[in-house]
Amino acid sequence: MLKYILRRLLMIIPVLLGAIIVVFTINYFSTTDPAMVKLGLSASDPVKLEAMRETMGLNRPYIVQLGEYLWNLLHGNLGDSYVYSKTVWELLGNRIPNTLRIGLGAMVISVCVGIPLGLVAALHQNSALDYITTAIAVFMNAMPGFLVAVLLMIVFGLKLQWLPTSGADSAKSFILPIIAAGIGPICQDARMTRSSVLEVIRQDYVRTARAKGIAEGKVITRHVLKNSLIPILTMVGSGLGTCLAGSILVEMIFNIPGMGMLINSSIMSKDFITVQGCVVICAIVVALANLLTDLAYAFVDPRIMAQYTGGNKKKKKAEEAA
């Protein structure tokens, strides 16, 4: 198992490296001069501008700047903001928890609601319950995220006045943002679960289990649901990235100080070093989510882990010896 985990960890490195290089390259070739952004009104003085460019290292070649940025990342340094006169870590310190609350909360409700809905729809295929569940899932998945957020804000915040519509002052402030960010993943998980369960439930071993007189509940949990988990886990793992991306829009609508708000304000103020830092953190979170998904694959289906640990080779040698 340790060998499998190490292999998966090593595969994360080129993915993160590629994401960092792409973002750095885009910012490097941007027409915006970071020295001008940092100087502000004083940028009109050519002497001060050139001195600032020299201090910030902007006159050095691309490969040198990229190497220095990667070296700083290895030491946990995301750089200093051009606009706020703070390190990027200081800006992210209080914002990362808010974004993770929304993203992880949305993923939890998508799993707890979407998978049972898909399972119920599959077990009652072609019934009224199946048609209603599928229709709602398709309709809600087609609705833009910002529209769902605004509707929730109007109904539960302004009309009923049950929940706050902005800020992050209390736990109640995160309820509407989490629901808004989780609506899309709920629908996707429900549709994927329904499709996967319907494919498995028609298999011969399921009919054999029923023919043996095994209770229907055990057939569903031990044979159907367990063998349907691979595509469901794939959807759940990729859903974390979707939830994080959705939380950026949700944070702006509900005025929650998170990474989404920071990225938006940094783009507007052309503070690209802060944008780079936010993208790096998002890439790390998504890569770790994919790692956890791969580990979950190994627990659900040991054959996957055997492909990386040499289990298949040992099996073939045993068969050849026999």
Given for the second form:
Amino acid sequence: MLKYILRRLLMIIPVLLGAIIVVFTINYFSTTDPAMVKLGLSASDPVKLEAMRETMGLNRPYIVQLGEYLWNLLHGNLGDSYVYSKTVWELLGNRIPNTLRIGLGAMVISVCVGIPLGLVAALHQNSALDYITTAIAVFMNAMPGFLVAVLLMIVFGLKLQWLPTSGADSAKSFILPIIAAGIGPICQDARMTRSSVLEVIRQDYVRTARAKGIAEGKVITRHVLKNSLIPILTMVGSGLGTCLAGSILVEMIFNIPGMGMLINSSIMSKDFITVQGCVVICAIVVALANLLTDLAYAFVDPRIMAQYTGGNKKKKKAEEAA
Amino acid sequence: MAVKTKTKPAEEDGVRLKKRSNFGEVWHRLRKNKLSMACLIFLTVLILGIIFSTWITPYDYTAQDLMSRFQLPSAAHPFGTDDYGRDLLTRLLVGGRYTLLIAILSVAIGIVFGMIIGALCGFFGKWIDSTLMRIMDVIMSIPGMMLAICISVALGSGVFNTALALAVGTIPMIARQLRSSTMLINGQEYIEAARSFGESNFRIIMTHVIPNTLAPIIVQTSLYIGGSIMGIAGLSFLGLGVQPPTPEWGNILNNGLDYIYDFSTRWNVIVFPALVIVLAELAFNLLGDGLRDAMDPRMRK
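Alongside the form predicted alone that was just displayed, please also present the structure of the form predicted in complex with its partner chain.
Let us now look at the entire complex, which starts with that chain.
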């Protein structure tokens, strides 16, 4: 087991490195000149602009700049903001918890609500309950998260005035954002669970289990659910990225000081290195989530771990599941 | 996988359905799906309305009328007017041109690149496959929305740039799918035959591999367009994407959201853009689901 964990841990390093390089490269070829943003109004002076480019190290070759960025990142330094005289981390650091709270909260409710809903819908296939669940899931899936946020805010915040509409002062102010960011993943999890369970429920071994007289509850938990968990896990794991992205959009509606607000204000002020920092942080969080998903695979399905030690078959298996 | 399942029933029913083409078969099954047909009709009406918007509403989408700001729906303005007194229906119809153009363009970019990469990987295998697929893994490891934000920030606003920003995230998904279906057909006789005729690899990929793997992707176009519409709305919401005064569903909605605290009196600037986005996306998604079921009846229920 330890060997498996270690190998997975080592495997996320190149992917993460690649992701950071991609993000850096995209920003490197940006049409906006960071020196111009930093100078603001005095950027019209070409001498000053050139001097600023020199001090910011923008005239150095791509590979040197990339190396420096990676080296700094290794030390927890995401670079200096173009607009404020602060490092990106100073701007970003205390905002990450709010975003994570919403993102993880959304993920938790998506698992706690989505999977049981999908399971119930699959077990009562073609019943009214199934149709209603599926219809709602399809409809809500088409709603952008921030639109759900707007609706929730209008109904529960403005009309009923049950919950606060802005700020992050109390736990109460996180309820609506979490629901808003979680609704999309809930629907995805529910749909995925339904189809995955439906595929398993017709297998011969389920029939055999029933024929052996095992209690229905046990058949479902031991035989059906356990075998349909792999695609569901994949969905849940990749759902964290959706949850985080959803959180970023939802924060702005509820005026919660998280990464979303920072991204928005950085876009407005063209402080693109901060945006880059936010994306890098998200990529790291998602990579860790993927790692946890992979570890969960091994717990759910011992075959995967066995295959894994045998070679590179695990990847193919995961692809088939996805 | 899809290729295999697609050809099988046709062979079995070969005697009965001799003349019906593959496409005809899909269309025949799709027509039985009432929900999908309703979506198709809705989308056709919507697209016709968008194309012929100048004949539908008498207003100019940029014409400001400050005397009639925030009017609620009436006979003169079916969807009411916005904060500059512009007719909302006109703006939504014209905005649809940009939204749908970006959505379709982004999916087209994604399919072209995904197709090339997927076919190359599946056909050649070995180091080409592992290199390109690792790159795809890396792109997939960044959340799609974050990637779109990043690219959109770097490239700036505009129709093509926004489309490109949204497309990059879809390339790996399409490439993966095409790779696996290419691998499936790679060992088939007609590829061997083509090779034995001395056809170049490029020609085999172009005339045999891609046409035979494309069908499932084409079917999913509808789903991808739905996803793109959502992505565009998200980008617009963050102040990226197409910039006002050019109308686009996302930025019309975003503009309306400034007045969320006056919802009881100015609800139309939020409700109508939101409704258009959700309905269009829903229609594309449901049509996509229907098409997928029609392509592969085994998956159904």
